[in-house]
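Given as structure tokens, the chain that follows is alone and in the form predicted in complex with the RNA.
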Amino acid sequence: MPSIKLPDGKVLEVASSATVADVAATIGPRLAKAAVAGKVNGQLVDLRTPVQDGDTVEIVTLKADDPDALHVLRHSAAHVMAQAICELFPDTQLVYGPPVDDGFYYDIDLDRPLTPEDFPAIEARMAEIVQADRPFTRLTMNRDEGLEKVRAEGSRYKIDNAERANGDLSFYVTETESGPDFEDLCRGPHLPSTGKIGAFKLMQVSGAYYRGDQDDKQLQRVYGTAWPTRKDLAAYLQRLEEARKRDHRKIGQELNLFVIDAQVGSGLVLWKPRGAVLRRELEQLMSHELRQAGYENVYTPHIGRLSLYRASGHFPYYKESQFPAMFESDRAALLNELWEAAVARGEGPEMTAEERAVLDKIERNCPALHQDLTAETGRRYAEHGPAEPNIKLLRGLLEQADGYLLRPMNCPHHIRIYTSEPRSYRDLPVRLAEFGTVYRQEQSGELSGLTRVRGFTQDDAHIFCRPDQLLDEVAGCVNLTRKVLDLLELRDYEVRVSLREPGSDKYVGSDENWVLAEQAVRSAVAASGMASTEAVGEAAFYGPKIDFVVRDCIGRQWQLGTVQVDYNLPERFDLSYIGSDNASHRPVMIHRAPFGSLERFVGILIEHFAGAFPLWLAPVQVVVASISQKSADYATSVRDRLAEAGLRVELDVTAEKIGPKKHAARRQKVPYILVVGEQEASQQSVNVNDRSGKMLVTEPVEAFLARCREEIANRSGACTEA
């Protein structure tokens, strides 16, 4: 008789050929009824999977807080949805349908676009399938057999899936009394039967590229959610709704913080006075920290010559997300076009058709330039030869007639400040900081409130240091980032080490430099003791990064702070310092921005506090509201006193009752509402209420002021939830 181990350590003897379901039954009838799957040696399996001697077996039951149970439930719900869609739309080809956080989706290929109007019909069909409580049966066959089967069926997607799977292939069949009625290639596991799906709902439909490839077919992705019970589903929908109330776009509107105006341009933020307060307070906090940490402040303009970005590599590595360059003359525009074509050729010996076409255009439109390009003996552009000499020639000509670029990054400007004077090893590290505004032409579909915009201000700085200073400097940046996040009570973030994708051509610099830089970020994170994940392919084009990533109210991940190690730009700009040996050496650069961008950071902060900012950040800190006209003068004097003391205070002496006045202030999430009537006037006091509606105390104006000052100095008092 085989014996198996249970999670509590008990050993159970079971019949040979016993399944997970049998194990559950042996333990107890109620467990047998509740069981929906098992975990054998840590692996999630069907209830009908046989167990073997020595296995550790855990029974999975349907609970709203058990990730394994939800995984199986949602996988099965996806399967049921697929069946429903196939029955309603027989042309549907199924592609892939996994469970995801909070639900599941299924990618389908169907010419007719599905819309939310189709959901009721699909849900109704799903409900019938669930109602019928059809069993899921697993059908396993060896790889060759399985491949033959899917190839015979002829679906491109299934063949692809099957070919990419390892080992045996399994199919799941849902059955009726009259036999199998739906089958899908699927790894499983599934619920024992469809009836276990307690509650489900289709959520949305959208496009998704096959295998995530923009050049491949775009499929329809139907999202749904599934839960053990209706109550769980209702609770989930309620949570979703609560989360949406925190949305910074909504709160930004309600609290008059910012506006994104179509007439100004999409992705361009207009900070209204109240939002500007948030931004200024954050800038002041950061400026203070930077002074402490030995940074020096600089200011640089928002545009720069194209040659600067040719040197940095933004042209062409970063070209697709830049606003088009501005050219001073046709000559400059044409030269640049030719330069791009020459760079694209790389080291190729033959001039490309594209280069030739540009050259022809130049001949037609700008004969003088054409002559410059072709006249000089020995450097004739029109001759064959490696691109490099041509690029040099172009670079020389471009020096005389260049274009300008709205800057996508601040580093080139800061680099030129570094190079503006000779640097000694004693001067390093040089830390140049600026709230630098940059512009990036993000794809239109990517724009989102404050979190993804086209013009934004980074709390940027560039550190130029000696190689022996690098680790300390990176550690300093990481600590600074943690410190400011901590000050703002943002503690729910992921630290991500972003590395390059080997073999990709989207990076500049040598392998050796990348190896050095990646070692540096890895050891800095290791030394910090923070838990981290590694993300291959997430590096900047010039170097690896340590990113601080948070989630917004609808679960999307955003990078906030970042620390990036860069050996490459120092080389491209030929940076140097004089060492103690009186020889020239190459510094290392660190790019870092603890907030990342002020726009995104404020967006996340709005959601974090749900608009109820701590006193030091609150755009309006106090509202003074009079009980009646009789106390209006006193209210005004209180307002004046608080304003004089530096508080951001507003006065409400309108002809309204105190109830509505208080309500209005609370709706604006103002931390303190001071109610003043004749009684307070006679005592020179204020009646203090917080934004939760609670009446705190009646105290002298000066006492209230002292408490506010302390609260502001401590940056405390956050999140008195309204």
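Numbering follows the first chain given and starts at 1. Rigid core here is just the name for the largest C-alpha set that superposes within 1.5 Å across the two forms. Since the model is a prediction, treat every value here as computed from it, not as a measurement. Compared with the form predicted alone:
Checking Leu285, Lys245, Ala152, Leu88 against the motion between the two forms, you find the hinge between the rigid parts at Lys245. Rigid-part rotation between the two forms: 30° for the smaller part relative to the larger (C-alpha based, whole degrees).
Next block, the form predicted alone, ref. the form predicted in complex with the RNA:
Single chain only below; no partners, no other molecules.
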């Protein structure tokens, strides 16, 4: 009989035809009843999936904190929503409907626009399908048979999806007593039946383009959410309401922190004076920690030669998210097009249509370059493709006519600083730090306030070290990130070790280097004592990384700090140092950014604190408000004393009553409001209120100052809201 292994290491014998459901039943009837899916050798599958001898099998049950369970639940809910929409609006063409964070969506092609007014009818039909508890059945066809089926059905979207899929095609059917009821091309997995969908709600509808192509017909994207129970759904909706209150775009406007101006450009942030205070305080915090850890600050330009980013691999690897390269001439731009087409083909024996099209363009628009390319070596290129001598010809021409690129990353610039002088083993580690601004051409529909922008500043640093220093340096980066998150009251986080996907062609470097780098990040995390998970396929293209995934005060998760180990860029740039043996050796490179993007980090902090920042970080720390004009002069002197001591303080001596003055300061989330009247003036004291409206104490100005100094020095203090 086949034997399978359970997550706890136990071995279980099962029948030769056993499925994941049979494994659950063998373990126990309660588990069999609760099971909704399984994981076989780490892959999420349906309960009806057969198991083989030697497989490792895990049973998935519906839990609100289990990502695998929620994935299957929401994928199934998307299927049910698609069925309901198709039944209510028969002209609907389905495109695709995946689960996403906190829910699911389905893109549809329907000439009639859907609105939230349609949601009750769709939800009612979904409820009927769920109540009917219809089984989900998977139908698998070989590729040719499956393609014939979808082509006969005639949906351009399903045909395209099927043609893009690898291997066999699968379809999911919801069954009734009289037979199949609704079918959809889908990889799955799904729940055993529709009745397992506990609670759901449609959330919104928006526009979307098929595969992001703005020249194609606009689709409608219908979003929903699904949870195991009504209680889970209610808790999620409560979190959403809290998130709306904390939306950093709304609070940023109310507190006058930043603006994104259409005339400047979408995704480009203008920091207003109060927002600049937040950013400066974070930069000063990080700069202090970097000095303590032995980093040296550098400054580098916002653009660089295209050849620099070709050498690093950032271009064309990140080409889709980069702004177009800038060329000094049409010749350079056309030559770049030809180079990219040739490299894309690789060592293929025949020239591609893309290459021929570029050559035709060159002949029409740049005869001199065409003449260079039709020299004897160039003619062989045109006739026979990129044999090594012909690629060398193109490379030589390319170096004569290089372009420039808005930098997508800072690391190539720091590498060139490292190479600017000889390095000895005694010089290492070299730690270079910069608040460096980089640029990404994000799609307009993906931009969101500060959290998704086109120009952002990283608290970037690169460490060049000897292999024997690597573990200590990675540990230092991890400890720095933990310290910074703790200071900012972001203490609920988990660590994710991001590794490459074996066999994938999206990574650079040798297998040997990847093994060394992955061993280093795993060892550093283990030495830190932090619990961690591993994410295969999430590594950077040049190396594995340690990501800090932070949970904010309302339960949302954000990927913030990162530490990356890189053996590959030192090799691509031929970096070296002279060792104690007087021979040349290759350093290892570490990329690290505890904040990640300052823009994104500030956006997350605004929402985490709901704008009620701790005293040391608050853009305005104190407001001094006079009760009447009789105490205005004293209020002014108090403001001057606090400002002289270094506090960020504002004065309100308007004729408004004290109640509205305090209310205005609370709306601005100012930590302390000092009320002064004739009595306080006579006693040289201040009446201290916090932003929640609570009166704390009446005390001398110097006593209040001493308390503020201590709170700021310790970066302590409760973040109470008004």
